[in-house]
Amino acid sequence: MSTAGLQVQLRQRAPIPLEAELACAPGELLALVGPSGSGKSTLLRCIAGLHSAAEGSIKCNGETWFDAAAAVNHPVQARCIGFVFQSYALFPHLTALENVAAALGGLTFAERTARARELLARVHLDGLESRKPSALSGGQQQRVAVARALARDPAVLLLDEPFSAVDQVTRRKLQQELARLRADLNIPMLLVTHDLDEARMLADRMVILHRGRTLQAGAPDEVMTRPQSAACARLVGLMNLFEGTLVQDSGNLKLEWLGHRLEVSNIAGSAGDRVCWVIPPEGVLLHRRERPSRGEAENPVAGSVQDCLRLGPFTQIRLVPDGGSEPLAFSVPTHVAERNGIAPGAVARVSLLAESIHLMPWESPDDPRLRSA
């Protein structure tokens, strides 16, 4: 394993249980998403030294950092992290430059205001230096704190949930700025974030916590569409989420679910298994009213719409397929939805694309892993 980059491992029974692992490469973006009480911003404080778990490690660039086993535990002034919290923590008594200026050590007044300056220009906040936080709105006061999280030239940049007391205009800017920032940051980076599309948008990898434990760790988009468990599908709200059996259908393994028997891509397992299933809804395709084409034969299903919701040029829609009560989501361009009839009761059939399908071990919904924290 490469000692460059952020390893922890961490294990505690209380007072948040914690049974975590992960790793951080320099230069990349690691989201850590779950629900409220997962441990997301217990991590965060392990690894800034805030918070000491009962048990396990955290070493940055081969460096240990805390070891319970080791009786290793460096205190948060020896780890050169650069912390951006949720809330700013700005000193209100004092300008932009001289929040950043705080920051800087082991330098001369005149080389600390230098760096200063440079740092708030980084940041795109040129010519507000002399402003206090009360004078400054509430992304400016974002951008001086990531300022300051940068003034110590960080071995990791620890980001929890930090634009989430802002606007979405302005939440939307900011993103935008930290992935430019992020381009010339060569450390590990950790995200905590409740907002799905922006851990896509912005991480390299996601971690997904649930009551402390890791539960998958992967590129977004695989997280999101391929998740390795129902519990990881319902944490990143995957709606298509449904129970079926292996079989048997003349020599080859398909998924069996209300009557239907549908091809899979990716199929593994035992006739008799049961297994959860997903689709994401852009692999559920709307059948059209007239003039239907060859793809429509792809595991085909019929139902009702139970509604539809028209949000500007797309149509959501939820089917609930024959002898079936939970719907099937997805979504179509609203003049697609107008020409076909999509209206509630309206009857309609759509195709499952069988490389969108994604199989699970089947988990119980009384499965304690499935309950909210």
The other form holds:
Amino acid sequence: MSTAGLQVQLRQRAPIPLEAELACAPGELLALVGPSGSGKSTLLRCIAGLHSAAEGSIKCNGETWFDAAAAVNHPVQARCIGFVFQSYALFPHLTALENVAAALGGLTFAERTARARELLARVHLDGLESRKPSALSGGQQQRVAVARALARDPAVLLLDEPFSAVDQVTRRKLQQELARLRADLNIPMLLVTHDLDEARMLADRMVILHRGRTLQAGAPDEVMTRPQSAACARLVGLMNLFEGTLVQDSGNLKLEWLGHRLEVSNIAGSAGDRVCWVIPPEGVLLHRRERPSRGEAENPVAGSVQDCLRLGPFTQIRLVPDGGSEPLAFSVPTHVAERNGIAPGAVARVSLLAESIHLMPWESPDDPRLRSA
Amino acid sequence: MDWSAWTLSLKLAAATTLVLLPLAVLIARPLLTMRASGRLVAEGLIALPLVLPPTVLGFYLLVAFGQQSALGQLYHGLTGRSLVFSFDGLLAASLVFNLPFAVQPVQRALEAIPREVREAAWCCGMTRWQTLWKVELPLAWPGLLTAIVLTFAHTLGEFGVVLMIGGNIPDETRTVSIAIYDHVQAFEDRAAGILSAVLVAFSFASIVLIQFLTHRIGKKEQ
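Form predicted in complex with its partner chain, following the form predicted on its own:
After this comes the whole thing, all chains and molecules, with the earlier chain placed first.
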């Protein structure tokens, strides 16, 4: 295994249980995603040295920062990290320039000032160097925090929900700035967030954390469309999570669900296996009322519309399949919904694309460990 | 006016404040991270002078500082001077009975600094001392100021402990409050009245100053 980048393995029982394992390569942005209380921030604090786990190790570029077994535990100051706190934690008595310069110990005053000016210019704050944090907007404060975190030329950049304290418009802007900034940074970057869209937009890979356990790591699209388990599927907020059984049907393995025998492109296992499965809303196609539609023969399912919710140009439909109780959720353009007479109580038919059905090992939905927060 | 008593009182107040302030920071800072049980005991001990009768505190200090005590003998061996009925002893006693007045405001001010600000300083590579010096103390300065004014004013006014430990020796231990007591005993009401009035005015001014500064700082920081 390569020693470049960050390798983390941590376990503890209290105060927050952790059983985490992750790696982040130089230049990679890894998002830690999970509900509140899942241990995301604790994990970040462990890497920074602000908290020590009971067991495990943290290595950065081949250097051991923490190793419980060998009693190695470098203090925060010796770890060379850049940390952007959720509250930014700027020094309120210092100006923007002094805040950044505070992280530049070891240089002369002139060098510090010049470097701090450069960093502030890099986050587009030139001209605001002499303002105190209280005279800066939320977005500007966040930029000072980022500049300060980069000041030490850190070996790792840690971002703890850095966009949660600003309004939507500023958030988009800051996210774009981070996306641009990271192109020049050849260090591992960890972003803690509970916003899946943010993770999808900014991260190269994401790690799903639940109750301190790293459940799945992978590219955001991979994790969000092909979760490893039903628990992951719930945590990334996937709708259309169902249970079924594998059956042999004229020589092919199929998925039996509510009396339907569904074709699945990517199927493995043996007849009789119970499974959980998901289908993204994009994999559910509404049949036209009068005319034949594309893929009509593919896994057709009939049901009645439970409710339809108009969300701007799209209408979200929940269809309860015949013989079932849990609805299938999908979206169609609003004009399509209107033309096909979609209304609560109406009968409709859909196709479940074989390509989109994703199977996972069976887990009881009643298992309290799996319920998302 | 009893100038020698005033000089002595001001000298004692200034010396107490000067020595006690850094001491208060050194005591208050570890309290922040101390475990709850230890912290409870420590805070109780620090607050004790607030509720103990001055005579009780004075009695124990007298025992602790006396010529027979280890502390008294050590001090005598080192300096050739005595810790009781002397200015040195008065200063030592003053440090003890002012402890809550100096430690508590500093502790409150340090507690008011968000944990993350302190952690951000460490993440910037600052050592704990640098963090204290460059971040915590500048942010805690309203508390430091309150500690200075309270300690100074309280030292000027203390009577019981001063009498127990210092007695009434002109130029050595006869502070303003002792002088007032002396004047009353000698039926010199006018002299006692003047000293008392000045002390009242000074104490009132101190309180107003503290309130003014805390309000102004509170407003500025928001």
